[in-house]
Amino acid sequence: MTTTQVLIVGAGPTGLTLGCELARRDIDCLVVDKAPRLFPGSRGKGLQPRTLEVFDDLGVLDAVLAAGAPFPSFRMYQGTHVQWTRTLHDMLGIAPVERVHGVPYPDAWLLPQWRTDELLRDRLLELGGRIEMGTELVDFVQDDTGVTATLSRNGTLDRVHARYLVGADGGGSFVRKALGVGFEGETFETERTLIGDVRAEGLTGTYCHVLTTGDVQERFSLWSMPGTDYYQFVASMTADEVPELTVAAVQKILDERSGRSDIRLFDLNWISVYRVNVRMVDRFRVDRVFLAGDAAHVHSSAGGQGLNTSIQDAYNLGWKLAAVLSGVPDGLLDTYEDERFPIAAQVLDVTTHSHRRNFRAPEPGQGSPDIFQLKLNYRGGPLAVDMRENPGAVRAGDRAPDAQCAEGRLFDLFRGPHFTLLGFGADTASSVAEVVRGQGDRVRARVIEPGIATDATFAVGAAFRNYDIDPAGPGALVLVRPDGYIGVVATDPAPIQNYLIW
């Protein structure tokens, strides 16, 4: 019998992150999947600016950036007949995110998912993790000291000892079957989505190029893929429309839906007929084993939230494993689900929303969509700690924001598994060195005082600002967490030492 001590069943992009995560803090981590190689298709293609700086943080940012473009615009089409062109903002009815504001990477960024597997798998490789690739989990048991899993390699059978286990094995979930999970919500059963990947001639332009005859509802979208030659086609139908999965059946679609015939397919690559489901589990956390990504919510592609809440989640639970197998108590795993469940709640709603408006215009005063997933926050759960009588607009349990400061930017101190310890004030200097001693790197600290920032793009005093901290006022101390959200504001140092036993 082999050991690990975390093993990830499904190498998507929530266990190839979560492998990330754990990889770079030495824990050994195992991440399996019974396909023989990482999903073909561009599925997940839109990431998401909170999932940039995730990706900022595990040291994929560069690669993911180079190897993808900007989310194109849309362009709507009668016809040959180009009725409009808009941008995503457009589309949803909202203002750009400015950069200004602590968010260095305010732009939606358009990947096919298959290269962000092969991106995350890279990492993980480099990080020193193991990915088994045609190796399937058939069954485990669990007790006091871990999780015993039977694992199955080309009909073979072998068994795997690990401390924990985590299902990140998309929405037919094994792990959560096993459990007994429940898996509540609905299926719309007369819906289905035709997606795949092909390439085309007689297009122009890099859009989602939205072709129809006059009717959006009956539209036919083409996708340009960044870095390919290949489109990414999107067909809404009922159940009893959906055709032969072939090329020559989505062209047969493709030609009536747009009224044209200049436009041909060839060279499909990857093709699914997706059912649209809106549920979650009941419980992320059964004892030593937890549900992550799809295997813990599946909503509908509407808005691009899925891959990107997924990714969220690993990253949420890969400091926690890590701190528990390192020696903090066992109770930090319990806020993996005290935190993620209303935020994978939260996000239906979202999407289920985003697809039953269908490309029509919101409504006059309907609030605008979070799908850049920069608001969710942790607010009033159990790691948020925030002492001051009246909290800002910043506050404990919200993202931590970027900011250009005289000592560097923000975001390149937050970077790595460590705690972050921000002093606002000069004032605050011997309160910060109170609570790094004796931290060594758990803990990395800085002062920030009011000044003029070296970046032009930067106002005065942007730290100050973008947390909403008077410069005038009283100091504030301010703990981020290793994932980037605010754990502490205190303006003392016992909260935040009494914090840090996690």
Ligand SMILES: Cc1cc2nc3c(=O)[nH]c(=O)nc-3n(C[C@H](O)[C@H](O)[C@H](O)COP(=O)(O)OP(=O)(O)OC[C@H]3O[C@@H](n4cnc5c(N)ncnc54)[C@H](O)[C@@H]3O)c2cc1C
Given for the second form:
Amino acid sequence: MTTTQVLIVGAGPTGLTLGCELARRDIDCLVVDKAPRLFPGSRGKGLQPRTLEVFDDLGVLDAVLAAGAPFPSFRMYQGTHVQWTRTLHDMLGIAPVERVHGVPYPDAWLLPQWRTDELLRDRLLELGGRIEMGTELVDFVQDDTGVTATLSRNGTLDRVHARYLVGADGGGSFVRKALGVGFEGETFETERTLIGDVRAEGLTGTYCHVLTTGDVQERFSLWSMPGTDYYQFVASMTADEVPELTVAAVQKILDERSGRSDIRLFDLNWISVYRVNVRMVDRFRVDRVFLAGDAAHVHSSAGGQGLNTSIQDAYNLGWKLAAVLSGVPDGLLDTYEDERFPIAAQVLDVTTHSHRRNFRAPEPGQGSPDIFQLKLNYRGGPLAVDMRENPGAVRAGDRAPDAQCAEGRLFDLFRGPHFTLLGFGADTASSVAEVVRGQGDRVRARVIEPGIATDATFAVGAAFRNYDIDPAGPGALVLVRPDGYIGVVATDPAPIQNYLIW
Ligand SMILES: Cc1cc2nc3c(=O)[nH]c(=O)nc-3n(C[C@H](O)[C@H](O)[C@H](O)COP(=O)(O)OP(=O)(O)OC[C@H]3O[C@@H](n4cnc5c(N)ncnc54)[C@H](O)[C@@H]3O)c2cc1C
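Having seen the form predicted alone, could you give me the form predicted together with the ligand?
What follows is the whole complex; the chain from before opens it.
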């Protein structure tokens, strides 16, 4: 029997992100996947701004930006006539996010999921992580010391002992079923979505081409996939309309729905039909076994949240698992469920709302959901400590914004596995020194002078504005967690020192 500290089941975006998080903290982990190779389809193609920030921290952002493209505009056709072209923001009815408010990557990014998976796999290997394809988890038992898993490699069984096991094994999760964890929700029984990757002749420009004969509800969409000459096609239909999974059958649907015959599809690389399930687990943890990503929640692809929420699960769990394996109290791991359960519920609502809206313009006054995931927060949770009587707009539990300081950019300071202590105002210098004493590499610190805030993206002085701290008021100490959320806001060191038991 071999051993590892964490066995991660599933080499999708969740398992690979978690693997990177653990490997960069020198935690021994093994990622296994029953498939012979990484998933070949483009399915979760929209990377939200918050995911780009996670990728920045993990060291894959440059590769992601080089391989992908800005999220394209939607181009609506009636036959060959272009009816309109709208940006994602137009479609959502929201204003573009301002970089000036501490959001360095304000726009969604397009990258086929197979490429995202490849880049995460490459980063995992670079960090010294291990991944075994063609290796299926077929059984596991747990006790107080860990989990003993049975793996099948081409029918040959082998046992691995791990301190923790993470089921990142997708919507049909074997781990979830073996645990007997409930997966409550609904299935949209009568609807199906046909999706796949294909090459096409007859279209020009980089868009989400929405082809119709006039009725947007009967559309056939073709998304240009960056870095390739493939398109992702998507067509919703009723269960009894599902065709054979061949390029000829897909071509027939395109011809009918577009009313045109000048677009030719060929080289079908991947095709799938799926039913929308809107479900989530009733527990994210059973003792030493965790559920993350699609294994814990599935929903409509409308709003492009699935892959992104899955990556955020892994990012929340990674630093906590590593900390507990390095000796901090196990209770930290309970906060994974405390924090991610409400987020999963919220994402189910957001995606169902987007699904039902189905390309209709938002009603006047109807708020648009935060699909960019920048406002998702852990306020009020067990790891959010705000000592101020009147907290400002940015509070403990919120995502820590970026900003430029005289010494450099905050996101550069955050990058890595440590906590970051920000002292707002020169008066905080002695408190900052007191907190970091004896913490070694665990805590990095910076004392920030007010400077002069301008509207420039990364103007010196922007930190006070982006954290909503009054430069003329008393100084403030802000502790940023390793996953980029604000853990504590205080005026004296004690609450921060207490927090650093984690
Ligand atoms: C058809 C389809 C279209 C989608 N479209 C979109 C979209 O447009 N936008 C969006 O944001 N999201 C979309 N999604 C969702 C997105 O793809 C998922 O949210 C994302 O892949 C979840 O990642 P994951 O790592 O949790 O699971 P997955 O990517 O499903 O990975 C799970 C892995 O676990 C492995 N596995 C399963 N059981 C075992 C076992 N017993 N032992 C070992 N390995 C195992 C599987 O082989 C798989 O590789 C779509 C999903 C589907 C299915």
